[in-house]
Partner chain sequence: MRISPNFVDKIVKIGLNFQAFFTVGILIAIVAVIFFKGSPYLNLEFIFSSPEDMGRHGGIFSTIIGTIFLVLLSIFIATPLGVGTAIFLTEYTKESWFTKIIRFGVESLAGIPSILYGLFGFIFFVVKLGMGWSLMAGVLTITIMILPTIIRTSEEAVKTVPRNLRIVSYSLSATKWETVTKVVLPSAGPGILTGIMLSVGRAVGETAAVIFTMGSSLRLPTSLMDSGRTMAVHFYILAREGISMEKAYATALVLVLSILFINIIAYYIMNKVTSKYS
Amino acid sequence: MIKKALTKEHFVKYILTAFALSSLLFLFLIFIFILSEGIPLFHKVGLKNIIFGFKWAPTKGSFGIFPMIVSSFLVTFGALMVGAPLGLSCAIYLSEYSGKKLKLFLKPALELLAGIPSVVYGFLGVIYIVPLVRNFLGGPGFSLLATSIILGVMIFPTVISISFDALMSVPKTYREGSFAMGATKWQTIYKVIIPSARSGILASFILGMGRAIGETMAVIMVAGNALRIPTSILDPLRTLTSNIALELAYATGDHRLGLFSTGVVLLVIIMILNYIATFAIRRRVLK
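Put the chain from that sequence into structure form on its own, the form predicted on its own.
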């Protein structure tokens, strides 16, 4: 009987291990597929000409994606400027000021933002944000500013959830010790709790950046898709993800390979951001 139970236990263990490793297998296959499709063009055209090239005209042999790389980072930075302060403020309120009943209602409600399809955010951006930007600030409305606002709202759940967990993981003795020294509530939060949770807060910002730089549909709808580096927050732009989504359907030959090369660059950027976030979270756990 005992032997039979152990055999069943080992069988379940192996099945669960296989399921766990399957996710790594899928990730590896995706990575290999994108590399195998994108690397040939790097050899043919040159890494420098693709990454630092300013002209994207695949039918004419120009595959420069530098304006799109810069635009992707500008949009991500703008989203962080919008979403990070507001998300961290919400996390601070939830962890330090809200009551238990209010917390049980607010946290799930805020996290529901992550379940809203990106096309809905893009639609709201086209209907409300773009006209506001155009009427009050000028320009076409489809711009870096409008895109940053939409993506800033979209990274809310990531920033709030991870920052909240980081703030709640700070031991209560830190708060009690600060109050015992005569510090006010805000002084305790600003001088003690936030510095103690800085690794987790930083990780939430970096993961939010990863979400923003990888977003596609909402960006296509509000960015304007201009193939140049924006010199103003009111200028239209095109990101790496938008470029792939807009042209892949009809791309052939080197044009198609160029889009896969764009995907390789995007994949490397997101992997670097995720690695930095993982390192920051690991530092917090070790501390």
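What we label the rigid core is the largest C-alpha set whose atoms superpose within 1.5 Å from one form to the other. Residue numbers count along the first chain shown, from 1. Everything numeric in this text was worked out from a predicted model, so none of it was measured. Compared with the form predicted together with the partner chain:
- Taking the rigid core as fixed, one finds a CA shift for Met271 smaller than 2 Å between the two forms.
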Given for the second form:
Amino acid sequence: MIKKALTKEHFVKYILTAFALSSLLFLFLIFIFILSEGIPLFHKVGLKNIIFGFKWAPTKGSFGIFPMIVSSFLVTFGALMVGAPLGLSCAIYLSEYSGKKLKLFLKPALELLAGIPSVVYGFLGVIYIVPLVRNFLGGPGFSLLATSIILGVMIFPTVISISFDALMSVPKTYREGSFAMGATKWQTIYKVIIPSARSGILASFILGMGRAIGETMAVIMVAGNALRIPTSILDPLRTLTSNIALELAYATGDHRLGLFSTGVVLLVIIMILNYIATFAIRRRVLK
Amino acid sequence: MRISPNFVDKIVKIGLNFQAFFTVGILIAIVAVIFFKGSPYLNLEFIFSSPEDMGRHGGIFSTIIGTIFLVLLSIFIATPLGVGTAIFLTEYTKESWFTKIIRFGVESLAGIPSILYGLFGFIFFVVKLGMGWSLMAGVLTITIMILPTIIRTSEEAVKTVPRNLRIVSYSLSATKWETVTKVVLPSAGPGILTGIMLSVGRAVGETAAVIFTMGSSLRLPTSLMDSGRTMAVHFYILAREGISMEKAYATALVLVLSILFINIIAYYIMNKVTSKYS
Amino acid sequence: MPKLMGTVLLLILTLPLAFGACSSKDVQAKKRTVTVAGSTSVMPFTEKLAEHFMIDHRDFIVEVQGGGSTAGIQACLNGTVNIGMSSRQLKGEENILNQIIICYDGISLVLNPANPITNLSLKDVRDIFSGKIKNWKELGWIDRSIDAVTREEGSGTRGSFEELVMTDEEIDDGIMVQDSNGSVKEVVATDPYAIGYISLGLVDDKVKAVIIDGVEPSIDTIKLGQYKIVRPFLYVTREGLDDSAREFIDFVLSAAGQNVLKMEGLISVHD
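Counterpart to the form predicted on its own, namely the form predicted together with the partner chain:
Whole complex next, starting from this chain.
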């Protein structure tokens, strides 16, 4: 009887180990298949000609994605310019100024909104933001500016929720100590609370960046997808993600390999960002 | 002249108030626009009739069914895998290099953007395994995509189960597996359910990973090898190709309402759990 | 431990295969299925044809998907679909496929209805898309930059446009790119300063077709050989086409099928 139970225990353990390994296996498969499709072209065309090439004409043998790398960072930076200050001030308001009831309502409400699909943001961007930019600032409207605004709004929930948690985890005694020394509320926030929540706030920005740089469908809808590096915020542009999604369905042969090379570059950038984010979070935990 | 700190304090308070309401206002406006533009066209006929003429006429029934098939099947595979992993990480091992590697794997999967899941699903399931654009390719891709969420929330849920419950169980000479199934899982259940609901929400709204694996055929999928179209993909195509703005808004409304509904249930369950233990 | 890992890997790897095995049975449904995929230019018309076809062929299911000309041709080459749709000529090794011209389609330059310009020369169009003309002032309208929209690399419509309009010039990198006829039309319909090109059959009152070198794009001018930006719509098939697909193609080429295409603004092969 005991023996039977033991073998069953073993069996269960094996199965669970298998389940746990499945995540690793999936990650491995994703890497292997994206790399094995993407790397050959780096050999054939040359790493330099892909990463620092300016010309993307895959059916004619040019696979330069430099403008898209630059554009990806531009929209991510733009999204942060829009999303970070607004998101952070919203988090500060929620953690330091709002009443308990409002907090209990607003925090989950904001997180619920994180679930709105990105295509909906993109759609509203095309309907409302693009014509606004076109009519009041010029250019086609499909632009770096419109994309930054849409992505900035999309990362609100991420930035607010994580920096709110960071601000809330600052011990009450810090605040009391600061008040006792005669500091005003803003001085306390500015000099005490924000510095001690710094790494958590940073993590919220980096995770927001991750979401912005990886966003695809909403960007295709509002970015205009032109192949040149934009010279003003009113110019259209194409990111790494939208390059893949725009052309994947049509591509064959080297053209398809080129899109996988784009995927490899994106994967590397995302992995670096993730690493930095986990690092920032881990440091906070250690503190 | 020095500006008094108290004055600065007041200004900041007003400013933050304004910014917070502006931010929240934008997000509420998004939901409001979808609601007011979509609700005039939303009726039972829209939900229960299938799209005709590329979606210009008719409703979205086949896309609702496509979404339900995709999401249910993905959850069906991802839940045992995810909960199993969480149980393994918390109950069956101590922290070691092995668990660290698995956690690293889960974290990395969580950070991969959906277009890369689409790219992977396309080359692996659609092309290499020869599934073609099919419900199955979509299901397997989405399964991998939602797995990290389920693992992480399940792990959190299992960790909150009080230690003495386990001790009591072991002292009654229950085996580990009996303890897990009869004690740990029932009390971690609601937390796990929250994770599952959040994953459902994500899968319902996903476009990039679905469109390249499941395709966009408007026909009702009748087998796992059929291509199909989810609501989110249908909305994307309607909106982008300007096929019909009315139908696009109505589809967006159904999409947003179902996701909000799913997420609200998730938060409701989570709140019940947290209030129980704290 | 290695043995365990081996078992585990095998287990997980066979999971999708097991799914594949049990679902492949479902494919042999009672209904006769014809699968068609390819060019997004041809797709809407094939959808229409399929709808008409299935009215009096009730035991048939015609499954139509986009993906683009190249993808459709590839899918046909490797047997994923019965029929591939293409809006460009086949090239290289693709030529082993059978080609069936189902109709002809004009590519029309389109402007926003608010744009007063009605007439452009082919050279104007070439200069706009190669980035030489950047402002509407140069074409006699207001001082405002031109928002030109092209299709993405690999698109059949873009291929034909490059061949018929651009000839040896390249499309400029600064020009916006959209990935379907519908999305190009949507940009032109909402932006008063935009210009794009779409299939003539898809032009409606949301956009305005441009007269090129004095010739209005229409079925009549194409039949008379006056409007030059014309390309064939192809169905491609492999050797050993199955009966269901053959029956569908026969319908498409029949008077009834061609009539459906004519109603949609395309040019029948019989004319």
